[in-house]
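Listed next as structure tokens is one chain, alone, in the form predicted on its own.
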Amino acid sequence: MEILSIKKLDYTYDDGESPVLTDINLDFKLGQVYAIMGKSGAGKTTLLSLISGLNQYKAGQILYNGNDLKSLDKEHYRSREIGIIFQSFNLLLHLNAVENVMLSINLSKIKVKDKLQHAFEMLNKVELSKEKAHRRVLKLSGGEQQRVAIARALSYNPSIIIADEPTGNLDGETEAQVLKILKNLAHNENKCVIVVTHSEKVANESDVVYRL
């Protein structure tokens, strides 16, 4: 069964004259990596915003476990059910890596015995050492910052991981490392991973490619 389904989705900007998405029908299952591709202006980032519950749609449906997103508690959905990874990382630069992850744990209000240990475990999962976990984010490379962003998104164990151009600012080798982590999350931890990308390499490594 699909964990996320999009049915006959339409989205138009507030001026009512600029249709962005028209009759979109997509299905997403656990255990797979999905790449969403399309030209600039095709509505890829808008679609992610709608899936994330950040924007409201008027026509069509977005179903999470069979329930329309409109009927769900958006705060709970965004802080527990879905993890978001941004191209620009969106980390707090004055904090170190483990503090960024702990902040996410606190905001989600999940119950764990040892928050610090849990944060270290999330960073270890994305192959970031304890030594680097104690570094301020500004002292980390772009690839390492993206790993922190992934660990932060994983900290409350969401079923769906959404990534907006997660390798867009990275070199080829680092892109491959991040992609390996995302594939592992889907194939070995049964997450649904949805990636908006312009990268043909990311698309080729994905299980399903949707083009808008």
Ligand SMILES: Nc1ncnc2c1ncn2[C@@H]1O[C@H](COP(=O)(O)OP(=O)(O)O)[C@@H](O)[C@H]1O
Contents of the next structure:
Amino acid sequence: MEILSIKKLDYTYDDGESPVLTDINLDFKLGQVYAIMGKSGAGKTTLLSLISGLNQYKAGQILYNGNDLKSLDKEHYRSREIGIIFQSFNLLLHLNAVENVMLSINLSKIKVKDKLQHAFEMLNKVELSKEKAHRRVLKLSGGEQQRVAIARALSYNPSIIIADEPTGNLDGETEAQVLKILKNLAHNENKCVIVVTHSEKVANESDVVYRL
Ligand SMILES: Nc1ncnc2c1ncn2[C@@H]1O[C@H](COP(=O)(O)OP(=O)(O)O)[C@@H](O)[C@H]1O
Ligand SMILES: [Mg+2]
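Next up, the form predicted together with this ligand. The previous block was the form predicted on its own.
After this comes the whole thing, all chains and molecules, with the earlier chain placed first.
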């Protein structure tokens, strides 16, 4: 069964003249990497904002485990079920990597034995060394910052991970590293990974490609 199912979705911004999304029908399952592609302005970021509950749709449905997002507790959905990796990472640059992950652990209110140890485990999962975990995020490279953003999204073990052009600002080698982590999350940890991308390489390595 689909973890996420989008049916006949239309969306127009309140101050927008024309619809950004019309009649979108897409299905997403656990254990797969999905690439969402499309020209700039096609509505990819808008679609992610609707999937993540940041914007409210009026026409059509987005079903999470068969339930319309509209009927779900949004706070819980956003802090537990879905992990979001923003285009701009949205990290707190003056804090170190562990502190960034700790913030998310505390916000989500998940129960773990040792929060600090859990934060290190998440950073280990994205292959960030202990030494770098203690460095201010400001002093990490783009690829390392992106991995901290992934660790943060993973900290409360969500079923869905969505990422808006996660490799957009990265060189080829770093892109491959981030892609490997995302694929591993889908294929070995049974997450549903949804990636908006312009990269043909990312699309080629995804299990399913949707074009808007
Ligand atoms: N907050 C907003 N208010 C009004 N229009 C918006 C807003 N955000 C995006 N748009 C418009 O919606 C369209 C799709 O934007 P977006 O989803 O960001 O596209 P993409 O991510 O595919 O480049 C664009 O025409 C954009 O100008
Ligand atoms: Mg965008």
